[in-house]
Amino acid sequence: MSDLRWKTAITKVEPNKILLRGYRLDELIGRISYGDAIYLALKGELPPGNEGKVIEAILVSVIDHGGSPPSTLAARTIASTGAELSAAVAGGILAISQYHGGAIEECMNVLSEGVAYQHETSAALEDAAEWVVKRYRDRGKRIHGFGHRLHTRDPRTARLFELAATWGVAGRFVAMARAIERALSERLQRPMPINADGAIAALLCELHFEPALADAFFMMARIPGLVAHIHEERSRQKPMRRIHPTDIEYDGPEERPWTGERVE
């Protein structure tokens, strides 16, 4: 046996056969959703319930947020130089880190601390949330996942939590997020609503994903948006242009009502 031999438990590839966590990939095609496949790849088992639906809702919720986020600006700037699509996408992904997308992981840790404290001390939900807020404020640390530079009430949060409740996923972490929102708003004497990062953090905790995987969900979600911006940059703008981070005029379709069937 070679000293270079190593093992993987994710995918087995043989002539005319591909196994993902033991399941034939061709048998999964058309039978499971992309969210289910992500759960299978990361967890090693098919989701037992609506976890795949929750993952897909998360991916849709942060697919894009305009032209000003660092990842979008980085991708457009690289595309403007004439670089390949892969380079522009990679540049956008590399911009996702502690201060852009990283709030999900930070918030997952905060919510886990609060739930653990509540479990260990049998404290009431509101008391546990106040303990979390005081703990972070006393150390001069920001609690990520709450408040937003643009949205006074992030519309994505309400929808994610609505679906999570419908699909039977909303539990103690969603409850903790709501309690921290109340405690933090009271402490700071101004509204500190749960933003999309905080909502996603709560749902990933409910699905028992490790915080170390949080950035992965933001990256998976944002790639289609980055590709759209890169293609638009190439097809609509002059090469090597100076890209202003905020002076952006939207000229796409005006608001359109959703006329399809509601996802249940």
Contents of the next structure:
Number of protein chains: 4
Amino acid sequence: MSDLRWKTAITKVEPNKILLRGYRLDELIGRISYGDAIYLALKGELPPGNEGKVIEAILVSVIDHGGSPPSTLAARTIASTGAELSAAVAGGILAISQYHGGAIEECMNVLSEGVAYQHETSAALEDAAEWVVKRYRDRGKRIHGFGHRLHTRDPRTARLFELAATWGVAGRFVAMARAIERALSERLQRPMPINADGAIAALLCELHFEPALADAFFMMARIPGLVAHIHEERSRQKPMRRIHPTDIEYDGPEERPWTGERVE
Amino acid sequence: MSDLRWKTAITKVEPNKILLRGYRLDELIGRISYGDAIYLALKGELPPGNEGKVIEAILVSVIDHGGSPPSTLAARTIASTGAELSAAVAGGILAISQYHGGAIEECMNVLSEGVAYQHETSAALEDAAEWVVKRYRDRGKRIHGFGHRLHTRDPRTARLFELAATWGVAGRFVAMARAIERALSERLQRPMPINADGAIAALLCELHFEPALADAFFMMARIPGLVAHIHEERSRQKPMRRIHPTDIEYDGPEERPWTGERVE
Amino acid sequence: MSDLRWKTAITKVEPNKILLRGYRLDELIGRISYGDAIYLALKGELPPGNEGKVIEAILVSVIDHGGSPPSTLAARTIASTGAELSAAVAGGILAISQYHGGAIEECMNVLSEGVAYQHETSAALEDAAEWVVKRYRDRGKRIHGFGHRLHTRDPRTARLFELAATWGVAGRFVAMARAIERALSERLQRPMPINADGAIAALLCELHFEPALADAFFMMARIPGLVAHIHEERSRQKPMRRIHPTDIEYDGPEERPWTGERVE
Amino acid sequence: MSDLRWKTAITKVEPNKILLRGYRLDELIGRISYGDAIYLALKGELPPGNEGKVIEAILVSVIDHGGSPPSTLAARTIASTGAELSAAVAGGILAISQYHGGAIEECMNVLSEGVAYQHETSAALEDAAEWVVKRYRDRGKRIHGFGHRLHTRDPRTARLFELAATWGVAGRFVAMARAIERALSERLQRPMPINADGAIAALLCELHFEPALADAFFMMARIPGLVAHIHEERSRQKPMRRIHPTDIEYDGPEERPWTGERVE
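Would you generate the structure of this protein in the form predicted in complex with another copy of the chain, following the form predicted on its own above?
All chains and molecules follow, beginning with the one already shown.
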């Protein structure tokens, strides 16, 4: 034992036994979902209810958004120079920051302020939302998680909230997000719909994750998308290609209905 | 349209509609698992059978391995300097390379060679395994995916192979891995059990993934573990800590049985 | 010309001609030092005096600091996994952040506040230094750039300030650093000598660089050190080594005098 | 002393004394150039002649190449998301790989093969160059370091070789580069001039650096350029900008003559 000995409460590794937060990994494999395992790794406990399902829904909802996001362009640009997969993925991760993915964390803070105000003042939901909107407007700050430069109605939001209701995790934060959406749209006199960032922020608040972990969920979600783009860059394109950030043509399968059975 | 226009077959983004490989994301959310979505993103089609379950089992199996792996140490070292989450995660990703995670890709190549030889020569399984072992020994090359410096019997392997059998995806590659395990242990006169890298390699071969994507699965699996370590580093430790690579004490929950119901 | 056309004032690249800030690169090569070129690249003008020499002195002063800094450990940890040189260097760079290298930027802000106060209030140097020290103490904030966990008298500081005086660039910021050193040591009743970070901060202030660029100088300085460590790791060590953060033995050349002629 | 104790021959750090390869850093600061210090850090000895000058000339020659190189685009893309300076620089570094910067290492190998053949067979220079060109052509491999997609006559090459001659470091490798240039142009019936990568490769060979370190010189050279671009991106552009890879307008100072005195 040295004076640099340190402690960790995440994983215990012994010969022939690996405990994640106290549970044998070999007992968990195949019995819990990856979403459950993420919850366990980050929170220290298995999800008491449908939290793992919510996490998987979040991960699926932002798994990819085409060739234009800066994380995708950074990853493709690095892949195009012949770099290793890990270098290209790392470059994509480095582009997940304040303006790209960061809205989730900022929106979690907004929703938390609103719910805390509501709790402390016993204000009505709508009044608390008004207070939040006014507060940000007065400080000249934008409220992140509402509006989208492309989507006037983010298709992922309705679905995520519908599932949250079904799974019993839609509470005060989802309600606050909806109320701020109304207050903000009213104030700006144009629709300011909750976007995917805002919907994810509300759900992560319902699951009691710290805002400091928000980016992590976006990173976890986006890795498969980044890998798909890196793999396609290597397979379809020449090295050292000049990568246009927007003039991109989709030539994959045309729209096709999902015909499987519901998991939920 | 510019002369730099380029094509992608992964995701089509239109106002209020996002198609992943032709499927509307909002239709997929909550209906397919994250494992299914990874398969869809990387392969272009929804999994025909239990492939998504196999992927989730793989991700859970290597989600974390304590404080000593180089990816964990790199991530904690960077986090300790006060860097952003994305910087610490990227540093961890950069440590996933030839000797850390890379064994999965190398083992996929080994298994593919064995199965190809078996197919081309109509050799018996055991003879093909012998051929593979001799071939690598003759070239003085190590066969990755067998043996472990800590585990004499990797607890994750048995569980992964058991599930693969249950889910109907254990075929020639799993059989080849088992045969090489026997041939190698015989030749070296000591147990050379398939480790988690080898088991994952066999399963990714059964799912017909390219070896070049092997590292990606290890990265996807390990991100939650890296994030948990980065978060713990920030919460429990002082900045600029000298991080000992092995003198680590686990002080999390003691071993506890998993008592939930089986998902499978 | 597209609507995404953008402008840069750094480098003009034409067939057979490359202009850096208006100067032909081929005219500059061999005529200006790398320190001059850094000044030109970042400031847009050639140094009017000895600024290029100051920059080179800064770069030499922090080119390496042994095996223990987190940037070095991150780089070696990543190199040890068999990763490419660029991955290991990038990992080292990612560890240059708030607590590692970041003191230069923070100290530049401290010195700038002191000099601005002195200028605005016509206060005596010592009074301005007292004001700065009190201001930070009152807010419970540390003043970075003073004191060192190892060096009671940082050998690089005296030399850098001596050169700055010789080269005519030691002005109000160096004086302020010295005055804060006195005020801080007095207040804490123990020596709080200006360390290399503080000395570099003072010189970069004298050269009118923005504090936001401070980290860049530390990065530029440290890359050769990182590369030397990565190269040594690959040459002398086995892959996947457990890298102790402090138990390091130096076995290079013993102390030897520099006997060359002075460049200055 | 632990069983993880390890050795390094680069830097010895003691209280109030830092030895780089045996020399006190405070004695070196201001007396040797940054180029000399790079040589010392990487080689372990001070340059016996003008090697430090050659290194500085190399660093100046590729300090920047406008907005289009992938390292620049990766760095700007990441900076545009609001990431820290270190993240953007690391992203740029990760794009320095096989096809971007990697030509220097490949050309060093080509020149080394040619010089070794010449030495072993006592062949005439031209015959050795012919042998090299034929050897690569026969294997269907490109010889890197010759030709440029923009420059028909790379302005940096002539200057670097002129300086190398003046400084007494132009020997067999520079001669081999020139001979291969002639042989290649003859064989392809079009000019295949040595580009900056090729010229740098020849000079690094003359300085007896290992090809494995070639990328390091490109990284060291390019950091100030990357930093200038990142700083300009932050100062002049809005966050989350779509960054066109080629439609870039230079609006810096027009061409202006360098009127300083020669350093050499």
